[in-house]
Every structure is written in structure tokens, then in C-alpha cells.
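First, one chain by itself: the form predicted on its own, in C-alpha cells.
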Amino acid sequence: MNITIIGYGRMGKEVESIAISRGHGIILRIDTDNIDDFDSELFGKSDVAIEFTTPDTAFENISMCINRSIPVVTGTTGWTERLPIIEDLVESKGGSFIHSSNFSIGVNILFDLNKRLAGIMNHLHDYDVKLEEIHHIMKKDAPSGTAINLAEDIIGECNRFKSWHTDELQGKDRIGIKSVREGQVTGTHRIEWNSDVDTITIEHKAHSRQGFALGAVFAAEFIYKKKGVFTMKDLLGF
């Protein structure tokens, strides 16, 4: 595939690095610098188009490949609550989108052991959730799309949770979770369910950001020649 990569920091080149490895070309890289490509003739020939930039950006970047008909994949996270109009705009462009708070194998099956946990947990009372989640400094939205994504998958799978919020406002019908910056942590989430008796953790920690970008190569690979919405439930088939 010829493949445009949007936001060219840590994220970006390592996407690269693993597309080229899989056979893939990069035929353009879209930063800060260059941001009037997105009208270029080159722009257009690209298969996929790969996203990681910033909450702020986000939006604008997969709506402009939506219009000229080249399908994205995103992991940024932070800017989600706009997706219902991305959604219509595929729809009605006839576009194809794949987005994941993240694309990293592991933590999606994490995601999947921890929906299974929380439906257990939904008839076991004695039982409370914490979570945790550590990233580097740079990371901009805190706490991170895939600590919301756990929280709201608990919420939906255990009814005595209402609600997320930061650990100030933790409660009993609250799900609390804790944001951690510091150093180059590519990212950790914890789970931790507690009783008076003991504790049940489940935890990721990513090693580096291969995972995360191998994850977005492969969504990129699953929507070429699709049309539609999609999560990484659809390429994994969970």
C-alpha cells in the first residue's frame, strides 16, 4: 500500500519503520510544516492515511482524508466526543475509518479480560475498582483514552458504577482513576479490584511503542478496500 503518515513524532516514525518492514511505501509525511499537503495531488493517491497527532488536530486531519475518499486509521485520543460526526461523514461519504484509543494487541485483549472481569464482579459486591494509568510527560490528555475506554467498558458490564472520575472525586458509585506522568513511560494501565479479604489485579505495560504502531499497521492493512466504521473488536474478532 502507499501510505500517508499524519503526525511525524515518535509515534509517526515508528509507524514508518514497521510499514516499511511489512512491504508498505510512505508516499508522504503530513506535520506542522506541511500541513497545505492535505491538497495535494500526492495526498490523493495514498491507499491509507495513518494518524497520531494531538486532541486538537485530530478532528480536522480524518475529516480531510474522509473528504478526499483515502480511509484512516487514528489513535489519537482525546477528541472522541466529535466521533458521532466523523461517523456521519463516512457514512455519507462512503469512507472507510478505523479508530482505537489503542491499537496495541495486548491492550485489547486487555480490554477484553477486563469487560469479562467486571461482569463477574457485577454480582460480587464486596468488591472495589481503582484504576491506574502511567504515561510519559509528554503525553498531552490525561486520564488516557484507554483508561476511559476500561473505565466505561466496567461501567457498561458492572450496573453499581455510574460514572468516571479523576481519583479526587472517587466514590462508591465512581470508578476513580489516577493519571501518572513521568519519565519516557511508554504507557501502563492497572486495574485493581479490592475487598476486605484481597485483590485482583490486571495489568498492560508497554515496552515500547512498536506494539502500538504494529497495531495501527495491521487496522491500516484490515480497512484497505473496506468501507465503514471500525474498532479493533472488528480486526481482532473479539
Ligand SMILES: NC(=O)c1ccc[n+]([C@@H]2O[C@H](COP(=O)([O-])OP(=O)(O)OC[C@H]3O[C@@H](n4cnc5c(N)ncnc54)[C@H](O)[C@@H]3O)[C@@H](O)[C@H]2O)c1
Contents of the next structure:
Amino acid sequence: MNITIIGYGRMGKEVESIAISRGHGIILRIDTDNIDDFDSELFGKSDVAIEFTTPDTAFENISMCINRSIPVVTGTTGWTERLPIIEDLVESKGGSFIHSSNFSIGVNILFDLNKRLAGIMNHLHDYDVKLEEIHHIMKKDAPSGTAINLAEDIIGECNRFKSWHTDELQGKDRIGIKSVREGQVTGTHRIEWNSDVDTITIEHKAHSRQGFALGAVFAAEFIYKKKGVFTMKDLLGF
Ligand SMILES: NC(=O)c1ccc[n+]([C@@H]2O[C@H](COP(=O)([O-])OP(=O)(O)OC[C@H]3O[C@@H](n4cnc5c(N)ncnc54)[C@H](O)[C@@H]3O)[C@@H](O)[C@H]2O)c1
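Requested next: the structure of the form predicted together with the ligand (the form predicted on its own having been shown above).
Every component of the complex follows; first up is the chain already shown.
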């Protein structure tokens, strides 16, 4: 495939190296210094675009791809309150789009385990839950998109939880998410269920960004020549 990378930062560079190792070509890299290349002929020749930028710019970038009929993969977090607008745009233009707060296969396994455990806990009222996410100090959004997904999945499976929060306020129906920013940590997510007698913990720790980049390239291969809005669940068949 001919791939355009949108956002040539830490993830963009990792995606480039994985895509090349899988036999794809990178025909264009768009970053803040060449935004005009969205209008270029070369961009129109992309089979797929892979977007990892910032919470403030993702929506515009994704819209640009869909309006030019380029299938788009986005891993940018912190923008998804505008996801319904993108879903409508994809439908009206007959476009192709896949998004995930976390493209790592391991984290998607964690998503599945988290849901199953939360379903079991629905009837076990002695257990309370808390979430913790740890990332490098350059990360712009908190809590992470992945932690929000985990919390929302627990709320969906376990009736006694109604919302998530990041403050110290107690409340039995609220899931606390603690965000820690330190050093170069790639990404750690921990879900802890505590009762008076024991603790059950499930945790994912990314060792590098390669897992996210590989998942994003798999996602690009998956949506190429498909139409619609997809998530990693469609790709992995969970
Ligand atoms: N879904 C996942 O698996 C996953 C994994 C890691 C990171 N992320 C998310 O991906 C995003 C990027 O992370 P990163 O570590 O690569 O950040 P980064 O800061 O290293 O890179 C972002 C790049 O986007 C560029 N950029 C900013 N505005 C732009 C615009 N309008 N058009 C094109 N490029 C633009 C910046 O100049 C920079 O080069 C963040 O939201 C992060 O949370 C997601």
C-alpha cells in the first residue's frame, strides 16, 4: 500500500518503520510545516493515511482524509467527543475509517479481560474498583483514552457504577482513575478490584511504541478497500 503518515512525531516515526518492514511504501509525511500537502496530488494517491497528531488537530485531519476519499486510521486520543460527527461524515461520503485509543494487541486483550471481569463483579458487591494509568511526561491528555475506555466498559458491565472521576471525592457508584506522568513510561494500565479479603489486579505494560505502531499498520491493511467505521474489535474478532 501507499501510505501517508499524518503527524511525524514519536508514533509517526514508529509507524513508518513498521510499515516499511511489512512491504508498504510511505509516499508522504504531513506535519505542521507542510500542512498544505493535504491539497497535493500525492496525497490523493494514498491508499490509506495513518494519523497520530494531537487532540486539537485530529478531527480536522480525519475530516480532510474522508473528504478526499482516503481511508484513514487514527490513534490520536482526546478528541472523541466529536466522533459522532466523523461517523456521519464517513457514512455520507462512503468513506473508510478505523480508530482506537490503543492499537496494541495486548491492550485489546486487556479490554476484553476487563469487560469479562467487570461482568463477574456485577453480582459481587464486596469488591470496589480503581484504575491507574502511567505515561511519559510529554503526554498531553489525562486520563488516557485507554483508561477512559476501560472505565466506560466497566460501567457498561457492572450496574453499580454510574460514572468515572479523577478527583478525590468518594462515592460508591464512581470509578476513580489515577493518572501518573513520569519519565519515559510508554504506557501502563492497571485495573484493581479490592475487597476486605483480597485484591484482583489486571495490568498491561507496554515495553515500547512498536506494539501500537504494528496494530495501526494491521488496521490500515484491514480497512484498505473496505467501507465504514471500524474499531479494533472488528479487526481482532473479539
Ligand atoms: N492509539 C494508540 O495506540 C496510541 C499510542 C501512542 C500514542 N497515541 C496518541 O497518539 C497521539 C500522538 O502521540 P505521539 O507520541 O506520536 O506524539 P508526538 O507529539 O510525538 O507527535 C505528534 C506529531 O503531530 C504533529 N502535528 C501537530 N499538529 C499537526 C497537524 N495539524 N497536522 C499534522 N501533524 C501535526 C506534531 O508536530 C508532532 O510531530 C497522542 O494523542 C497520543 O496519545 C495513541
